[in-house]
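First, one chain by itself: the form predicted alone, in structure tokens.
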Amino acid sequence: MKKYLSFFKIRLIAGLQYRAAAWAGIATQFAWGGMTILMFWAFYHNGENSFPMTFPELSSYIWMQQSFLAMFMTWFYDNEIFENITSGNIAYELCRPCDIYAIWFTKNMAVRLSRMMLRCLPILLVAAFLPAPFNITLPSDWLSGVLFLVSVILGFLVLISFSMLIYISAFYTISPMGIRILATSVTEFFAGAIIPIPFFPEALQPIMYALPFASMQNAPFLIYTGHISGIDALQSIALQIFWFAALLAVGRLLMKRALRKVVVQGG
């Protein structure tokens, strides 16, 4: 354990030194919240019709997406062990007296929180002094704000539980190029990064509240705005950690079958 640390803490520091990059990031990531309340507040200012959330509700939904999108970015993958794969590097994997999925979750988990941790605060903090409805509100309760704490926690390794599927699938292909693009656009229409599955034909939601791609992003954010509250939360959580424990023990024993079967060709 004391080695997967060391590895994290390293991984962790190298990610914070791209501070420009950051702040590109969150001049991006602004202006994309920024609009995207903006086009959601021209339905709500015309519709007719009443919809799933309060506009205070999805102004917070929005801006913590934005707030913590380096953490839940579904389309970032990790290229280097891409190319350890397919190059055949992955002997010099191997020949480390280190578990290479431990190893692999442990650099997934780094590099997300240290671009997270860089550009989450300057977003929540000028978001909370904007005007309403259009700012980001706090928890209704206290109870609230923890259960979001134990749930973006447990969404996040849903994600990379996930994102661990897509590393192993390269051991099978010629290119992971075409799955990798694939799993983009089903999580992120899945995980209600593109539009909050509240918004979704009442017949749809359970089952996509059921898929895993709901425990990531989508469950956390729902119990900050207080759109999941109670017995709600706690099975949105319970769901979460079940998506976790499923997804770790599939990509453990797929990488147990995977590096069974892999061959290194060359010098």
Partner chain sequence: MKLYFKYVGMLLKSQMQYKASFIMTALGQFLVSFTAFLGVYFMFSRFHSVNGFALSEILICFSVMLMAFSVTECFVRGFDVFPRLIQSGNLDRILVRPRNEIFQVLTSNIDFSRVGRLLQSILMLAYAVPASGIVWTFDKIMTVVFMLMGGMAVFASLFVLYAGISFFTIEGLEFMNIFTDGSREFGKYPLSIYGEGVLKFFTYVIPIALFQYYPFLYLIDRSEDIGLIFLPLLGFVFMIPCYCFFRFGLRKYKSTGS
The other form holds:
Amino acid sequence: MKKYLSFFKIRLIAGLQYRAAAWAGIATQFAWGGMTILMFWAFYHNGENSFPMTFPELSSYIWMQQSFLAMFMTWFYDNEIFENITSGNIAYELCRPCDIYAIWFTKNMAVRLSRMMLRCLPILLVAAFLPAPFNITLPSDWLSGVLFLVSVILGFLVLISFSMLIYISAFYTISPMGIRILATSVTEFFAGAIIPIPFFPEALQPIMYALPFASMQNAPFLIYTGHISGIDALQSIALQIFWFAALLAVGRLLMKRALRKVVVQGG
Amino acid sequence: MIELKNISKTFKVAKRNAGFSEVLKALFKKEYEYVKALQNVSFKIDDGEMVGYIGPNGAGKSSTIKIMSGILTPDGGECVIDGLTPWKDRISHVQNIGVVFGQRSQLWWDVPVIDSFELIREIYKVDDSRYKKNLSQLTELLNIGEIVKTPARQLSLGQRMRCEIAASLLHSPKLLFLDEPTIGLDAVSKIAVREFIKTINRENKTTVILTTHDMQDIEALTKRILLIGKGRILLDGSLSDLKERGSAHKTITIDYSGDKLPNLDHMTVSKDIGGHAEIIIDTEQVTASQAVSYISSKVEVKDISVMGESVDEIVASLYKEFEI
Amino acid sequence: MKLYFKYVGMLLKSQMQYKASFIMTALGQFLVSFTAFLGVYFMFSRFHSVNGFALSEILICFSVMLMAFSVTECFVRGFDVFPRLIQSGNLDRILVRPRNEIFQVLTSNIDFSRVGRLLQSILMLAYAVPASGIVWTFDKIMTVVFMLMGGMAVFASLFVLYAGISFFTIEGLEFMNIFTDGSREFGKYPLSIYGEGVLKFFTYVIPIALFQYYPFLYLIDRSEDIGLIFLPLLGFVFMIPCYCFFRFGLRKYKSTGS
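Switch from the form predicted alone, shown above, to the form predicted together with its partner chain and output its structure.
So here's everything in the complex, that chain up top.
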């Protein structure tokens, strides 16, 4: 465990080096969030009654999305890992006394967290002082706050264990880049990154909520805004636990088989 | 003809510090330091010369090459190549030069090499007859007639380097820069590349400027050497000048019977493990043959060899002498 | 020009070496813009209109934007991935060749897989042209043509500007995404829906609205002003400062070599 921790720390410090990137990211995400909220504002004016969330809920959702973007971005994949697999260098990593699945998992967590850490607070802080209803507000009660914290960690784990599947697919396909862009567009859509899931047609929503993608950013953010609360929130968290366990199990199994293939064929 | 006069260049480099708190500090404030990459570099190279340009990493080699090829503008000084200033008359200047970067490729990775050649021909506007003549000369000398129909990604490093060199010469440049052309090559390819460079320099009178870390390249190819260190030209002369600048030491290695050497006058025993020893002599005090007969008179010698300093060692000692 | 087509042929040949990868990537490009379309579609199935614009009208706006973007992204890709050109040292190679730098950057990369995005925009336009109820007289057709041309000019300028900035900072480049990817994303809707301030910004600072919002008003008969037809062509003027900035960056590169 200790070696994964120190590995995590190295990645984290490396990620924190990029200060200009952090400022640029903050500016970008702030503008992006603002534009998204203005777009919804236009629709809100058009038909308040059709709006599936309250406007403050939506504002909070969008700002959470921007603050935690680096943690939940669906398009980020570590090229080093893909190159390692396609070039066959993976054979060297096998020589190290570490679990490759765990290493890759840690690496992804660290890169995302280091980016998020620099950007999250400034965005939240500024967004909190915007005029209502465009600002981000605190959760309505401390219970939602606690549930959010649990859910955000679980969502993070679900996302990474899903992206592990995409990395592993590189063992089996000649075009990891193609798989990657396909996976990105599907994840982005079903995770509620393009429009939040409550804005989807009612008929589609039950299916959407059941998919693993809704257990990524959707669950924690809806809990935070208060759109989901009480028993429903607990249910979402239970579903997150289920998806994390399932994706982890599938990923580990596929990884084991893929590595066996590498060993047999010699890369 | 190439003439550099008092070329100077200073770079501004951001400091990067380690440690968590330093990183946080750097978020708000960046510190810079100034590095003098070149200080009053001057030299002249005549048409048809072949010059080895050597120096340790970061000495200013690539900055000089970049200035001469028009990629970098110096802070001060003059550089005139065939009447043109590279960074001012970039397009007309580069029409007459060829550049091989040993670690980078100019060939299109996924298409047959000959297609890359065709495109390069268009870029340099080489006319038909000259292109055909150059292509046949190059494919023959470099022995690449068979492989030019293969995509570059399928070539071995040695094959690819030969194609790279051909690509840089299709427009018959008067001046050829070779940046580590033999890096990573196997022995056979190295020799082939060196032979080719010699031929092209002799037959086409192409001026060749070669940067390398491989001292065998220098020994095999160049009569003239420019040694640069910390942005200054430290030595401009022949290989024998360089050897003279090196210390006058030779190493004698012997196998002898017995377990310890007796004391030897004017000689330093650098290693003695009983039966095998290395002895360093100063040739200003005693010649090698004197030393050998002297040693033979002291112990029973089974095997003996005398070695002068290699160019590598001379350069290393020069680096030390100039503290670079 | 002949040389340009040689390059195009070469790059096409290279990319066709990996057919499976090419098709998958193109399909992915299509899917990315298709989900963006679904987002718009779902919003309209809930709200029916925004600021009085109907879905079929919005789709004209969206498809023109996407088409201009995808064509530009395909052919001006060299500037889009310019930081890589610097980092890999291939910019040095460009500088030791006796041709114009802009030309060489343009030909360093052309990404044909963007055809996926283009396909999505064509489908939307094909649907919206009859559905919008616009009477397609000559002036209306020309308006769309000018909108596309102006859009390509502005996006190309933005990519050149992006490349120019990468001479100074690579890390800080991300903020340019607001203008490139952001314009594509938020330009799905006429820029007026974001409010007065945003519209002004995208009129006077980054001239997106010149080819997106104003001529669109003429197209759907919200405005009678014939001048709006030609407004997109002002996008070509935007090229000048962006080009100058790139030259400025290149000069800096030549003096620092980094």
